[in-house]
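Take a look at this single chain, the form predicted alone, given in structure tokens.
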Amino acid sequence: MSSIIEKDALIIGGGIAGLWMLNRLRAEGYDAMLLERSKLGAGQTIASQGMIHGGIKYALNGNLNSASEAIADMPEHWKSCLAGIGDVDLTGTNLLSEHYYMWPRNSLRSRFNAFLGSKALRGKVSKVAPKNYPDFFKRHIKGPLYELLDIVLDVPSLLASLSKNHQSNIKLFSQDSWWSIEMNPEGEFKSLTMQQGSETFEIKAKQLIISSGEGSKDLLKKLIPDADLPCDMQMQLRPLHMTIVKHEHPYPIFVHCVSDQLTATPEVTITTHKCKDGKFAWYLGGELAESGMHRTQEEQIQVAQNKIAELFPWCDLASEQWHSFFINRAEALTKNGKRPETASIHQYGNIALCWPSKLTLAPNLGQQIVNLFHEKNIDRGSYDNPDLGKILFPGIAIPPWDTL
């Protein structure tokens, strides 16, 4: 016999999107529950660089689009949450850097790209005086160097902040356990039944929210016949080849290195993270990660080493620990295959497929899901549910630089 659990909302996927929506819905008085198949943040979220940016990387060609406009106010929104006065309480989250920098190096083309970006986002980019350069750059570059309003967060502590007040409603949906999904005669979600140990739990919900990234595809197959699956509920994958170098260099670096090409993507995007062994890791993204999908790991490391040596000749990291790995960024399908510009929710009956598009836009997605519940007039239920203590809390994923 199953123990029946009733909820207003059942969220599947414990990355930044699912956790942010859980916080927003519960703050609105809805009884929401989240299921995660692995660890919170496993996959796309934990592999992010933790940047909360205001759109400069989408304005390097001088054009403001819906992506840069939607994202422009996100750093201030996140800062309010970090201070405990925003729509989600993020107090306790570790701030890795209060500033992010944009460096156009010395070529005229890269300086022109940076100039276009700074003009497109006037008021959100400022030129740094040489005396105020970060220690890493002092006495090594002639400039210019730009300071952005962007910040960088420690993702594991962000996941901890988002889950700390809701652990009784965040549960491990073990992939190894038996489970099934039932739809009602109208083709809407009715319940998810899963076995945990010797017990069986049937979870009923008024609204099913899927925010499981790449795992959404298999789940949707169980819910919606292929013939009925709307195009806007399909996904595309953007493969990235991320690079990590672990070292003991004393100065952290948080910078977009602007390309010599007229492009909206920085040549290399670098963040610095402290490892559990006391070393530091530079985490390399940007165009290096996007173009690296066609390279082997050995080739990617060699390209990354050459690029770092070219950019920072005063910093010899050739003998340090270099690693690389592939990760897919799952996104909503677009007609032209380009990255989606905004967070989005796609509906099929009482099933909502949610895509934040990027870490920065999680608050935007959270607001959209709250608006959806209001528009659909979903009642706030009062349920007498059984004790869920036997279903485990998933725990938090380990960042890639601590798994190597």
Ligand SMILES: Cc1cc2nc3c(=O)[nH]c(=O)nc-3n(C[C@H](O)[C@H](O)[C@H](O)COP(=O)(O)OP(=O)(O)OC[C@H]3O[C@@H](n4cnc5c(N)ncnc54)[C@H](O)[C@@H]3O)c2cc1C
Second form
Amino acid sequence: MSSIIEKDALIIGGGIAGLWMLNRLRAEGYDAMLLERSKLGAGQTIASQGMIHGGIKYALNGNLNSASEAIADMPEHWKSCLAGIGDVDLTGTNLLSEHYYMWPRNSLRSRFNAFLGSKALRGKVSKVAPKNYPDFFKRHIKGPLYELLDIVLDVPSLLASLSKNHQSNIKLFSQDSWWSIEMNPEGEFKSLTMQQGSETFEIKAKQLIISSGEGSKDLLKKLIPDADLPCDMQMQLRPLHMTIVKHEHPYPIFVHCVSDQLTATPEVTITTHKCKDGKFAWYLGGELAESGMHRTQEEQIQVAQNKIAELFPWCDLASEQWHSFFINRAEALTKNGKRPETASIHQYGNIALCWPSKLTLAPNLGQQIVNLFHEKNIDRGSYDNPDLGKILFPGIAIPPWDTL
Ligand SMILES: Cc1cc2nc3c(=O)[nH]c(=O)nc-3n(C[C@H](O)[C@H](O)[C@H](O)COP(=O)(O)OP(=O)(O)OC[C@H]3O[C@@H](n4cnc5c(N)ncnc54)[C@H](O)[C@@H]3O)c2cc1C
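What I would like now is the form predicted together with the named molecule, since the data block earlier showed the form predicted alone; can you produce it?
Once more the chain from above appears, this time first in line as the rest of the complex follows.
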């Protein structure tokens, strides 16, 4: 049997970008549908640290550049969504921490770094009085310790919130079965056809939105001949080597440890996540992850253990469960190969390639896609589509600390 489905927008990829855009477009009255080939968040989103930055980590070298400006309002934006009064309903998302901390280690230069960062983002960072230090730091550090407005979210519950009201329009796009894409003679997207058991579904859409993270490159290859691919639709990968330590230490920490070097990246960025088995996972990013690319997993774990022992001599985690893994950040290509500073949309006819650049900037991407639909005067269609109950909801990805 074969069914035809008509939509205003077809989104491919259910990470933070695709889910946020789905929510915004549907709230605007567009009939949008999302296809995900694995589980929701299965790429970078579920592996992220869940930090919603206000940009201070980009101002550590004292420069308030466009990256820190674009991102500065994001924590407030997300907080209104968490309270159910923002442009996307995130009620039900668990907040892991209402604050993020920045701890410059005991050298003049790192204190200076932190100071410059705090000046650059006036009012968005404050010095914590020692009596208010989080339990983990109390009696152990002299300070200073800074509190940022940044928040930390539990990503699986974020993905659940973003998908809860749209499950009938979020479908598993199994690529083990036969599927194809048809373009019209003008080179625009016409439809995507996929086989589910004995049934075939042809999904037609006015606008195709690609938010497939690292998978975007292969998808674009199927849609646009290489020679026609605009330069700004190219992708870059920036790899990370993340480390996890699972333990039973009772105090969660959420902290940027600011290095002795004048760089824009903290030496270690730590978030704490509760695991299904009741243990806690410290998830270690920052410079440790960026510089860990050329290390084996064994070497990375050794470097991470040494770093944690050096930073927190009062906390012995050497015999706990350590793990590391490689993952790419997939983004729009930049001239210097560095981090793109904003979320961006790149167009080829009715195909939009979308990059949030950071979890934090998803609201910015959501606004850009709504603006695009308005600018292009895309009509809100009214379709009599068949029941899609036979195509499964993909479910939500499992975070890395629960796969160990
Ligand atoms: C280790 C790590 C930590 C990070 N921490 C933070 C942080 O704390 N704060 C922050 O702001 N940012 C953080 N980031 C960046 C942030 O996670 C990413 O910018 C963001 O998650 C990208 O979202 P996305 O939706 O574009 O891509 P992804 O999350 O990668 O989602 C793409 C989705 O598309 C699906 N897909 C791929 N190909 C296809 C296909 N052919 N058909 C159907 N579906 C497909 C994938 O399965 C996946 O679900 C971090 C990134 C990493 C890697």
